[in-house]
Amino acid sequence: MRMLIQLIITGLALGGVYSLISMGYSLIYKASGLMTFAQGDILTVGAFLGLTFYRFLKLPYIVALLLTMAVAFIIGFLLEKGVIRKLLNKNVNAIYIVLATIAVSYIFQNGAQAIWSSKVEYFPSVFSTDSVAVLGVNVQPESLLCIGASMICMILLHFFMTKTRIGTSMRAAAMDSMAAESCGINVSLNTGITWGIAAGIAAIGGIFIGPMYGVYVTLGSKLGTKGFAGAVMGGYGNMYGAMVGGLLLGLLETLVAGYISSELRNLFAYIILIIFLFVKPTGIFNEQAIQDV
C-alpha cells in the first residue's frame, strides 16, 4: 500500500507537468487552429532561466518564478509574431507551420546548450526539508508543488478565459476571427498573447520539475511529446481535457514503471495514445466539449 501511494503521488506530480505542457498545446490550438512542437523545449528554456535567476543570481524563488514566466511569455509572443505570423501572411500550408515549430525547438535546444552547456545542472530545492510525510510515506515536497501548481494554473486559466475581457476576446477570435475583427477585436494581438501564455505555462513546468530531475538540454523534448499525448488523450484543444489527460498519462506511466518495468514506461505511454486514437479520437472530453470551452 505504501508503494502504491508513493507511485500515485509521483505519477500525479509528473502528470502535473504533462498537464502544464498539454494546456499550452490546447490554448494555441484554440486560438489559432495550429499545432506547435516547441512547447517542450520552451519548458527547457524555462528551467534554465529559473536556474539562472534562483541559483546563480540568488534571487528569491517567487521573483525567479515571475521573471521566468515573463521572459517565456515574451519568447512565445515573439515566436508567434516573428515566425508563425510571417508564415501565415504568406498563405503557406499548415504543415509548414508545424515544420517551423520543429525547427524552432531545435534552435532552443542548441541555444540552451550554447548558453548553459550540455551537462546536467543541479537545481536547488525550494523547500528547507527534503521530504514530507503524506499518508504514511515520505515524498519530495516539489512533487506536491507540481500537483498543486498544475491545478491552480487550470483554475486561473478558466477564470481568465471566461471572466476577463481579454480572455473573452481571445475566445471570440478563436471561434470566428473575421467576426471578431468586425467587432473591433485585434485578432493578431490576441493570438500573440495566447502563444505567450502557453510559453509561460510551459516555463512554469520547467522551473517546478527542475529540483526533481535536474536541468539539462533535452529535459523538455520527451516531456513535450508526453504533454502532446496527454492533450490528445484529454481532447485536443480542451483545457480541462489537457489537465485530465496529462495527469492520467503520468499516473499510468508511473504505475507501469513501478509494477512492471521502468523500461516499458515510454512504450506503454505511446501505446495508450494509439489506443485512444483508435477507440476515442476526440479524447476523454468529446468534440462538443472542445467547441464549448
Contents of the next structure:
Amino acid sequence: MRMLIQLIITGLALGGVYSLISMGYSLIYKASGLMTFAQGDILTVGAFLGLTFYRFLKLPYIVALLLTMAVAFIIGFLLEKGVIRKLLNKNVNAIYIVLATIAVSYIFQNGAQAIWSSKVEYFPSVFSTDSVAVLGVNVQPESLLCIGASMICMILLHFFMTKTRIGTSMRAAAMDSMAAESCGINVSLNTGITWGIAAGIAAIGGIFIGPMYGVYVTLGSKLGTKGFAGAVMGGYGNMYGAMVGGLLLGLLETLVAGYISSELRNLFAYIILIIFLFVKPTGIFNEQAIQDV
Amino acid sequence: MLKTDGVTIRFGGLVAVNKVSIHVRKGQITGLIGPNGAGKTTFFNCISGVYKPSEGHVVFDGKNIEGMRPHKVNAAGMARTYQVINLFRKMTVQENIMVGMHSRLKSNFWSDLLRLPNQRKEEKFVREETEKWMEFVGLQDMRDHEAGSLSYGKQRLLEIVRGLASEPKLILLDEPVAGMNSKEKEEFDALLRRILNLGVTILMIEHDMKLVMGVCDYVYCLEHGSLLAEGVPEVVQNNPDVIAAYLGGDE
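Now show the form predicted together with its partner chain, given that the preceding structure was the form predicted on its own.
Then the entire complex follows, led off by the chain already shown.
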C-alpha cells in the first residue's frame, strides 16, 4: 500500500510535467496544424533559465518561475514569427516546417550546452525539508509542488481559453482562420501568442522537474517525446485530452517501473503510443484527427 | 460608402476580375449578380482583404483599403459572410456572436481573471448585446447549441448577426439565402430592411432573382470577371446582354 501511494505521487508529478508539454503540442496543432519537435527542448531551456534565476541570481522561487515563463513565452513567440511564419509565407510543404523544428530543437540543445553546462546541474530544493508525510508515506515536497502547480496551470489555461476574449479569439482562429480574420481577429498575432504560451508552460515544466531529475541538456528531449505520446493518448489537438493523457502516461509508466521493472518503462510508454495510434487514433477525448466538413 | 476603381486581380495568367468599378451608396442595398464563375466571390475577397487586387483601388468610407488585412478591414467597419458558411462550428451560437464582437471589446486576461469591475460591466454588456442579436434573427432559444448543429438556414442567419455584432457600416453578404427553406427566404427581405434600419449598408451577391429584383436599389452584373451591366433592377433585368449571359450566351 505504501509503495502504491509512493508510486502514484511520483507518477502524477511526472505526469503533470508530461501534461504541460502535451498541452503545448495540442495548442500548436490546433492553431497552426503543425507538429513541433522543439517543445521538449524549450523545457530544457526553461529548466536552465530557472536554474539561472533561482540558483545563480538567488531570486525568490516565484519570481524565477514567472521570469522563466516570460522569457520562454518570448522565445516561443519569436520562434513562430521568425521561423514558422517565414516558412509558411514561402508556401512550403508542412513537412519542411516540421523538419525546421528539428533543427531548432538541436539549436536549443546545443545552445543550452554552450551557454550553461554539459554536466548534470543540481537544482536547489525549493523547500527546507527533504520530505513530507502524505498518508503515512514520505515524499519529496517538490513532487507535491509539481502536481499542484501543473494542475493550477491547467485550470488557468482552461479559464484563459474559455472565459477570456483572447482565449475565445484563439479558439475561433484555430477553428476557422478565415472567418476569424473577417471577425476582426489578428490571426497571425494569435498564432504567435499560442506558440508563446506553449513554450511558457513547457518551460515551467522544466522548473518543476529540475529538483527531482537535475538539469541537463537532453532532459527535455526525453520528456518531449513522452509529452507527445500523452497528447496522442488524450486525442491530439484536444487541450483537455492532453492534460489527462499526460497524467495517465506518467502514472502508468511509474507503476510499470515500480511493479515490473524500471527498464521497461520507456518501452511500455511507446508501446501504448503505438496501440493508441492503431486502435484509438482519436484518443480518450475522441478528437477528430480529420476535420469534419 | 464603398467605391472600387478598376479593381483587377490576376492569378498567374488568368484574369479573374477585370477592371471592375462599382459604387455602393450609403443606406442602400446593392446587388451583385452574374453566372457561376463570373468572379463575384473573388471580387468580394478583393474588397474584404482576403486578396490584394493586382490593380485598382478600393475606397471604403473615404479610406483606401486595398491590400489591408481582413481583420483591419473589419475594424474599419466592414463585415462579411461567406458563400460556404464559415461559422465556428464547435462553439455555441452565443460564443459565435461574442467572437463577432471582438473588435469592440477591450478586456484582457488579468481583468477577466480578477473579475475587475470594468470587466463585470463588459461581461454584462456582452450578454445583453449577444441576446439582442439572437433575438434579431430569432435564435434566442438556441444560445447554447453548437453552431454546427443548426439547420442550414439558421446557420446563414447566425453568420449574418455574427457580422452585424461588430457594428459595421457595411456588410457584404455572399449568397445569403442559399440553403434557406422557403419560409426563411420569404422572411429574408424583411430582415434586410431591418438591417438597413440599423444604419448598415448592404452589398449582396445573390442568385435568387426574385429577391434581388425585389429589394435591391441598384444592381451590378458581372460576367467573366468584367462588368456587363449596371442600373436599377428593372433595367438590368431587361438588358439583352444580361439575359444572354444567363441563358448561356447564345449570340
